[in-house]
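Quick heads-up: it's one chain on its own, the form predicted alone, in structure tokens.
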Amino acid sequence: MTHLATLQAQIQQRVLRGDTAIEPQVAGRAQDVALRLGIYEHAYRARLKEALGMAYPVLRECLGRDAFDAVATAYIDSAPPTHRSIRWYGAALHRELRGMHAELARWEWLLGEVFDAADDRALTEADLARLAPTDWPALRLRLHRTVRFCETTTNAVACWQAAAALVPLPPPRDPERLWWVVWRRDVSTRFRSTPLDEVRAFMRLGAGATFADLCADLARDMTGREAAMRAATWLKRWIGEGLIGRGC
């Protein structure tokens, strides 16, 4: 390594692990050296804690600042940043948590991910109106690029909603298992709880299934006419909500 690269590696090891190899390269008395290096050690962790607090404001409120600080410290020590942008630091913070708090962390991160997802154009009813009846069976619908799915087994989403409404958070509990679809419309992040059969339909579309495939899947549990009606009802709702991307 070049001299500069060596110095960079040594100061990185000091910041991350407290290594002393960099100390002879810093001018001044021993106490001055420790103080100067301490500025970088503190700034590194302080900036990452700030980023985590911005990514997880509701989790921080639920845990309390001291407990959140402890979780953030443990995470920073175990998972140094690997992305060039600090925006994407903290995706795995939920691994430091359990139960409702772990799900709340995953939920908050997902909302931020959806908000920052690439722009997309939503399919409209006018787009579908241009299709010929013979086009429908082979029609492949593409999910909007911002669409994500999340499964919860606690009331993490209710806690997030309470915090967003500035009302007291409900106590952690374990309700029934729920699936959620999360997406962005314009600059607004939206979500709703979703029945499992609808989630499976979304997954099938994401895997490249045609409209005829979707109807055939539904027809296993109902008549062909009922399956077609269910698929049409879903499609109308999906179009209205902006869940389907244009260019299918």
Second form
Amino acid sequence: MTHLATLQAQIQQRVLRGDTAIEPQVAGRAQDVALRLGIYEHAYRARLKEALGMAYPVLRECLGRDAFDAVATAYIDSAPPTHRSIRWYGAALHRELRGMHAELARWEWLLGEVFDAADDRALTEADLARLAPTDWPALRLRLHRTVRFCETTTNAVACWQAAAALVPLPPPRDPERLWWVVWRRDVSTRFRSTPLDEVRAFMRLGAGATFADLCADLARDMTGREAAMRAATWLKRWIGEGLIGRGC
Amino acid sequence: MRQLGFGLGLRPDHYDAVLDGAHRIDWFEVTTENYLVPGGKPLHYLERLRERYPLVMHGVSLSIGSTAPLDFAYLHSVRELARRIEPEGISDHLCWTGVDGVNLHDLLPLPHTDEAIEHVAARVRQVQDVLGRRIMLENVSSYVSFRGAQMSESGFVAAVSEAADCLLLLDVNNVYVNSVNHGFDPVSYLNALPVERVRQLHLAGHSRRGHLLVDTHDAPVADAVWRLYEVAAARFVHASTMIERDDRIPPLADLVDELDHARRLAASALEAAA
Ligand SMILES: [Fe+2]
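Output the structure of the form predicted together with its partner chain; the preceding block shows the form predicted alone.
Shown next: the complete complex, the earlier chain at its head.
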């Protein structure tokens, strides 16, 4: 290893785990050297904690500063950052948590992903009106590129909403499985809960299903006419919400 | 980079204030990594801003001094962003940020040795080839210096810029902070740098920790730094000035007032020099 490579490895080991090997390389008296290196050790943790706090503001609020700090410290010690942008630090923070807090962490990270996901254009009613009725069955719809899904079994989303609205958090609730669709419309993030059959329909669209495929899926549990009505109702809603992408 | 006048660092807190109305701000410096995202609000605002102001891209993760391999995926994303917003300049720091696949997100100091000069210069040339232009490297604040230094910090900065044929972004606050932390004369530092290469000046606030100064960017520019800025403004006539503020961010109007102060000091320093 070159002198420069050794020096850098030693500094990094100092910052990550307090190794002392670098100390003889640093100019100054022993006590002063420790103080000087300590500025880097402190700054590293402070900066990552700040980044985690920005990615997880509601979680920090729910846990309280001290508990959040402890979770952040454990995470920082287990997962040093590898991305070029600090914005991507903290994706797996939920692993340090249990129950509602773990779901809240996943939820906030997902909101962050949607916030700066790739831009996309949404299909409009006018686009659809241009279609001939005979084109409908073969119509292949695709989800807007910002769309993400999330499953919860606690009231993590209700807690997030309460915290965002600055009202007291709701009490814990008995487990209930809910699906959420999260997306962005222009620059504002939207979400709503969605029933399981609609989630299945979204997944089918993701896999390249046509409008006729959606109707056929639904027709297993209802008449063909009801299935077509249901699919048309969904489609109208999805387009109104901006969930369907325009073009390919 | 051409002379752009007096600018500010763009901060998300100020997006709406900046786009709402006219301000005495000539240009903006944007943190490159904040805009290396697929889409959404950051890029939306950046493009609105670009329609009205010259921009300079300022990176924090190039890690030009690291002994880890250059990250070409990162460099290509920087080039892509530059294609999109056509910045007046692209800068990063004369430092390293990690090795072994880790990015410590800190600007770590290099030893002032011939080995480091050679290493950095070779990498700068590669970066400049990819980006198709000269970059500006910024002197960083530091809290340690290494035994076995072969030259002063200013000698190191000047030698890197010559060997790499790159430009310099002179952070006046960092010079002052280091002059206290390592005990050197900050004016001699400025005099050691090649005038032609210094194209941008940074101003920022610092804070005190014991007998050391820490580059915190959380306060107004200190008086001692303003005095050093007068010397820098008179010497580095090609350099555009900007104020960095990253923490305890005040309303935009306060920063515009601080920038006016820089304008007045620079004008009188230039007049006195003439
Ligand atoms: Fe700076």
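Here the structure is a predicted model, which is why all the values come from computation and not from measurement. C-alpha atoms forming the largest set that superposes within 1.5 Å between two forms make up the rigid core. Residue numbers count along the first chain shown, from 1.
Next on the checklist: Using a rigid core fit, what is the CA shift at residue 134 between the two forms, in angstrom?
Outcome noted: Taking the core as reference, the C-alpha of residue 134 is shifted 2.7 Å.
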